[in-house]
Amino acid sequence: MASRALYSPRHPMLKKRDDFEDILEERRRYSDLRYALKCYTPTLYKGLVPCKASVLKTIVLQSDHLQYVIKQVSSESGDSPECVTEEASLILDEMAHRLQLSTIRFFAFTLSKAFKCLFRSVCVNEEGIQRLQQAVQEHPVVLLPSHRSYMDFLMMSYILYTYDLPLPVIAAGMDFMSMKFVGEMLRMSGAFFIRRSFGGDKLYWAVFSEYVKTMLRNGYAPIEFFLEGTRSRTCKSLTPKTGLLNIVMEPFFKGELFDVNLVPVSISYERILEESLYARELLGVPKPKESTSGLLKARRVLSEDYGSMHVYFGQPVSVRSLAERKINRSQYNLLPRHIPQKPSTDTHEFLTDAGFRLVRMQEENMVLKPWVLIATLLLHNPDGLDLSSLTEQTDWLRHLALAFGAFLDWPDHESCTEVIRSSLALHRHLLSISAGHVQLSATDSPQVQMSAEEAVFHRAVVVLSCASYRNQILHVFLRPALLAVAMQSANSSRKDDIYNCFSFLRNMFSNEFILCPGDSVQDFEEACYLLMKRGVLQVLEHEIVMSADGHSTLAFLCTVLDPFLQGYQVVCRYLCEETNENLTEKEFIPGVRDFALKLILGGRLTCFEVLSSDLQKNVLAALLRLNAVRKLKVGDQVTLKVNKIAVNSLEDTLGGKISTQKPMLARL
């Protein structure tokens, strides 16, 4: 292990945090319809006025890169250079955005409503609103808020709206377009739509890109999207996607933008809309079609309540610094700006590691509830808990976030029995409460009977739900977890076997969690010193040896992990045991959950997150990566070719039996 001195961060209890405001106290007072129809005049990026989208639409079709393009597929494809315009020009019509004021109008009167109903508070930081209005002055500006509910857009209008911020254009998915009269309003109000897969379609890449880089060149108005892509069903932030940072970065890298501003911004629920569907479609239930009949059958949700909401906006990111000392930008002077270039690998690698750390920063910047500690407690301990040690271990957790930076939402003047109490009041569809004893509800459809493979879903449903809220405080304990099971695994209280034996989870888990490329060494560092300042460790110069205290806590940080740990090993198992040769992609997911199923309704597994897709996905995913399984198309199918010895070998060595000074995991 390379040797540097230990990370040593500001202590976290130290770090000032932003003032918060709740933004539906005025709604509550005042008129929806005055708001909505009050004077909104946004200060813009050098005082630009935003042109119509028909100007829009001709920039874009009439620009250098378009054009090139246009010829280009032409010459490709043998139509004439006219009939790919109005191709090009068909698109455009299907993606742009129509941004409407009174539309926005319209939204902000019937979301102020709804939100009313929804939510006991949303939250905003007044100092990152401040932040935000001075960025949109001085250069162009990128959203980036995390995505865990379809709420996460509308909101983000609604705040900006409230705080007479120029409104935004969202990069929205064509899921959307299929709802009638919903799908015209949202690209009314700034949505713009686009294909979730381009394949090889150089023209429909070629105009998206453009249109993108038009607004954003033009300061028409702040462009937003989501780095991971889509929603998280699991609640943990979800690998970033490059493709659109990579064209909101572009024009910086040509020169056409002396900076670019990307603002990440954490969105956080205390109860989410979608709990029970994300735990349904990560046990197979397919998604429900975005259609307007299904938003109209969800008002339902009305009159339920989903607590308090928080927005951090985080501290504007500049391109420009971001890129310092890492693009060479003379790399874009060898070709006019016009011809479209493919990412060189520096600037690939550049991109993956903004992602992380945009989302990094999102994380870290995610408000929690109580309720994430004691839904973290509950899933360790399936046979519940009597209220009084719920309420002390809640107690111990909570001072344990703290001193790991948890940016945590506990409230001042009340006592920790009744703020444990009001969270399970909120929660208690996923609880079963008796006689001061509390645990997980055995199912989330009481009373109904069904088949020994039906209350297993059932019981999943509940436990997925749950594990939902844990996640969202993984971050905070991802990396001293990560050392614990080190410690744990490598029988050696030798600091470089340790930090083998870290650096190897870490590699394992790195498609299931945001662990940033490269900085294996600096997370080692940042969790020895964490555990060491909490008293858990003595870190010497070659060893590090747990203090007479830190059991409980090392014991705690391995059962955080534990979930993840049984789903990677069963998977491998899966592919040793139960896989023919001709295993397709497709049959994956259906067999895994069919042999976790077995293992659970015959007493060998206990673990119901090992059902959820998005582990097995993760896991696959791993073993690509690792080459102890490879994609071969044989047809119109994807078949899966395991290496069964170098499956086993993982196996092994996530359950402990292979000992850190072995060549294997060296090599792995």
Contents of the next structure:
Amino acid sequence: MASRALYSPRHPMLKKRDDFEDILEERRRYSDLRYALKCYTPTLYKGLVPCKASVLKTIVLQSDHLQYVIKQVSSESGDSPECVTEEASLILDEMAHRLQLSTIRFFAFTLSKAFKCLFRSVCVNEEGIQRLQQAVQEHPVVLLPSHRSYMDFLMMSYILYTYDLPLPVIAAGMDFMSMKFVGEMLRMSGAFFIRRSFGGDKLYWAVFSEYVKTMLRNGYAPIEFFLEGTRSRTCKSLTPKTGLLNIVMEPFFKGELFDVNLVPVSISYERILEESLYARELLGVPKPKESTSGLLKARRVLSEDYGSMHVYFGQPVSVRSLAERKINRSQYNLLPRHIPQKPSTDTHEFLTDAGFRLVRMQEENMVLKPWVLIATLLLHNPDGLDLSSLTEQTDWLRHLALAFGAFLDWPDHESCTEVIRSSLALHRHLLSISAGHVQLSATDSPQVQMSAEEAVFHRAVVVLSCASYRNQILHVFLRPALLAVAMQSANSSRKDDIYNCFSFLRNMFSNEFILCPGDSVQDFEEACYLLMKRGVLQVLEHEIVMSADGHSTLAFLCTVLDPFLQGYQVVCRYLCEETNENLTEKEFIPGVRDFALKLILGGRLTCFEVLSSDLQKNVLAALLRLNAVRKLKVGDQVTLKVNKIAVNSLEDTLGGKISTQKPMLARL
Amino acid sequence: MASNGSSSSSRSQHRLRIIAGHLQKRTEDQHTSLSAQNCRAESPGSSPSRQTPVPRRRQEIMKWNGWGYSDSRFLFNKKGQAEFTGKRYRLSGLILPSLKDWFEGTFGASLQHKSPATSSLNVSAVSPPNLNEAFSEDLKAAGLLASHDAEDRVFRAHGHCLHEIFALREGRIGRVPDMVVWPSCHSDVEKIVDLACKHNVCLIPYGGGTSVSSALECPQEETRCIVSLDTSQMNRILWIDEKNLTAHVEAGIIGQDLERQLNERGYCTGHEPDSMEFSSLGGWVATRASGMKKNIYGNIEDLVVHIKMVTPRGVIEKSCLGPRMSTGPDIHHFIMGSEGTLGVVTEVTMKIRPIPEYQKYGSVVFPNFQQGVACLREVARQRCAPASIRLMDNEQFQFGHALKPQVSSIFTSFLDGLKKFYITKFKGFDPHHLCVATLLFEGDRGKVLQHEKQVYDIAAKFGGLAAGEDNGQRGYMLTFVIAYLRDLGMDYYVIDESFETSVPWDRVLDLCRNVKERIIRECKERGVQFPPLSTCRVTQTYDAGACVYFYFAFNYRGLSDPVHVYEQVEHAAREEILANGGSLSHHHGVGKLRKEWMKESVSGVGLGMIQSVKEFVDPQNIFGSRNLL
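Please supply the coordinates for the form predicted together with its partner chain, as a counterpart to the form predicted on its own shown previously.
Let's see the whole complex now, leading with the same chain.
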């Protein structure tokens, strides 16, 4: 293990967080119309080069970068440069936003109405807004909100409008565009659309990156995009995508901008609008294509109570200070800057690292509601709990979570019972409560006769919905939980053994959770520190020993990771036992699902989370990363080549049958 | 012997006539000479041109702890008005009414808060010389002039970096040379180098002493006797070849003397670095100097035809005066930029040109810096740059204004007001963004006028407005007095420094913005109370890029170690330059100040090449200034 330096100051508990203000409060008191028509004079970037949205297109098309790529594409394809330019122009038309204030005002009016229906409150940290106000003036800003709901970017623009901040332009997936009217509305409120995949399309990439960079360089508007790339269906943060991050950082790398401010924004919902939709999607009911009529049907959602919502604007992160000593900017000296350049290995590493850190910041500032704790406990007790013991355990968990630095929004002046009662009320559709006994269930369950399979899926929807709340707090428990499991399976109290085990688990789960690459030692020390502080462990020089009253905490932490450990083992078993040489990538998810379903129906598995396609995909990604599975492209089919010995031994290790030893890791 | 008497008297009469002729011609020349020297200090009085204005005891006419001549300095008089003393410069004796407001406003400085320098050198603070007795004996035996007087030694222990001058003002004296020796010709140098090798003495060549790269600093770790080899007495023009337009000159001559003496013969070199009043020909060669008018005459590497250098291995020189050779790597390029690490340049043959018939200053105002740079780029693209073209940013433009002398007539001030009105109100230039380019044209009259039109036409395309000769000339005058201003600032808690780089055209704007911003940010982070002055100008244009000069200055009240803060800021600024595609230096050189970046700048192999040359030429490290490597 590397240096056992003293615990680094990255300690979550020491973080001071700002207070919130409910922006709906004012909306409930004053006219929405007047609000929509208010005088809007945003603070502007000091280096702003004023230009209209329509002029942007010309600037992009005439940029040296795009001109260079157009010539290149033209000489490669044989098409005339005019023809390629035309193509570029069409791409740009398809992509470009047409931000206009009138549309924003329209949204300001309608969304005020909608938000007031949906949410009890929308809380924003005002200090964050003030910091953003500063940041916006100094350098171009990139807003990086977490992504849990369609609501996210509407809400972002709404808030920025409310606080007289410049309205962002938002990178949105092309799927919105198919909603005819709504797509155009979004475009006019600042969304620009990018295709989901354009891997090899040089021209598309050039147009897209130049478009974003031009807006950034001119200080046209804050650029907003989702690091996670898509909405997280599980409410766990997703592994950051680095493509757009590279685009917004490159103007700094190349010296075109002195600095860029990245502002992570954490948006959390007490109840997510898409909750059961996500669960169904994870279970393989395909996601409905976004359509206007579909959205109208969603009107039903307006009649429900979604509790409160929190938006936390994090500390702006300067790309310059982030890159200090990590990026040698002179690497860009020897190539004219308009010639596109693939990021070098160390740039790539930097981008990944930065992405992870930004997502971690989002996680850490995500407000957690009491329900998150309750959901965790209910998942741990499938047979339900008495209200009194639920209350007692929730209170215990609350203190543990706080000790680990959770950003918990627990009402100050209410009794624990009262808090739990109101949380249960808000989420009653996931629960059945009878005679003081609380249990997860589907309220509208026994209407028709269901097949056993249907019943399983029905229950799985509830479990996955509930899990999406537990997932919100996972990042708080993750490191101590990895340590707890490591201690359990290491069968040794030697620090090195435990670390090896920890490191193995961490490596295994690094597609599942946000674990910054290369931070293994740091994470281990953080876990040790937290548990030691809590009095659960004693960390000696070479040994880690459980304290007398540490058992319950460790047991709880192990239970937290249990669904994942089980899930990973099931997938491994599937790959070892149920597959032949010709397993295609497409067959993988349905295959695992059927296999898991069989196990559940056979009573050999009680963990419903295995049915989640998210988990299944993550296992596959991990196995691919560890080279236990390889992808083989034959024609247009991708088959998976499974190294059964490796997968089997991973499964055994996860099950604690084999202790983690270095040689075995090396073999992988 | 009697017969001899008459002939000798007739000879002496003949000589008198010649000298008288010289004197007469000289006074005529003074009126006709046209080079930029009307901005520069005039050399003292009517002394015959052969006599050097650089005495061995330089401290007699120059400041020991500041820039330039002792009689010339800025000060705030009793009325709080700035004035420039002495008689040497155009600005001398004039009042600069707006300097005080600019000074106080820009730096938050106050005339109440003074930080005066120690008035005279405390000789006892100078450590006694560590003499190599055998070397001194041999030197004396060879009839060479030497001194170990404290003042002489201190004077040669520094260049003009901020930290060097700051320490002197505080009376702090570090390691100084143990001895100064004044060779008067090439063979003297050969003797000295021979003796230094024989007795293992460290030699540091000293020319004009205007280094801004810590090149003259004595290395702390040097334990041998350090001898400063002052070339000032090797200052003759040995011959002029009018057929080939070359002159053979001893390398100790300083710029203004060289130029003046050539002017007397109707020629010039056209090499006019900003330091030319004090810097020497040998120094130019050793640092790869660049002159203001390089667009016509070229930089030093274009001007030299032949160099003679004495090294511990012997003399290095080429065998002929051919204008170009293909004989392997050009050995001149081992010498140029060697910064005193390989030997002493003793004699140089350089190109000369007839004095141009006509010279004209000019200036153009641009609405903003971007437009100005675009114009310079276009001028370079069309390869029609005037002798000199420089673009100052807005801050420097305002600074230039603060240095306007008091105008004598109401009419001029009225005209100034009108001009200002025209530019800011009628043309809509924002006084906080506009910037100005200064121009200098040279050549025969017709061509100059034609050339001028061409340049102004280009400027007009970029929104530039011609702003008169006066503004142009003042811009160039500033070059010579700006160094004096630093001493004024230091009297009132303000320190400043300049540094330079060269950069491709497409990065000029980004580099300027980023470096200026970095300076401001670093100052803030390091506790500088008042925003610093952070400004730049583009001073040279090339086909593929430009030379950019930065000035930065700040008020250091409240800082416990201002020089350290300043050094950190300069360091950060240099990192920023390198990160933005700028070079380590355009013409100041590396010295000891910038050598940490040498490897990064020229690659490990490149550095190894330089190292191996050093090892071959000077295995004993006689030339032990430790610059560059």
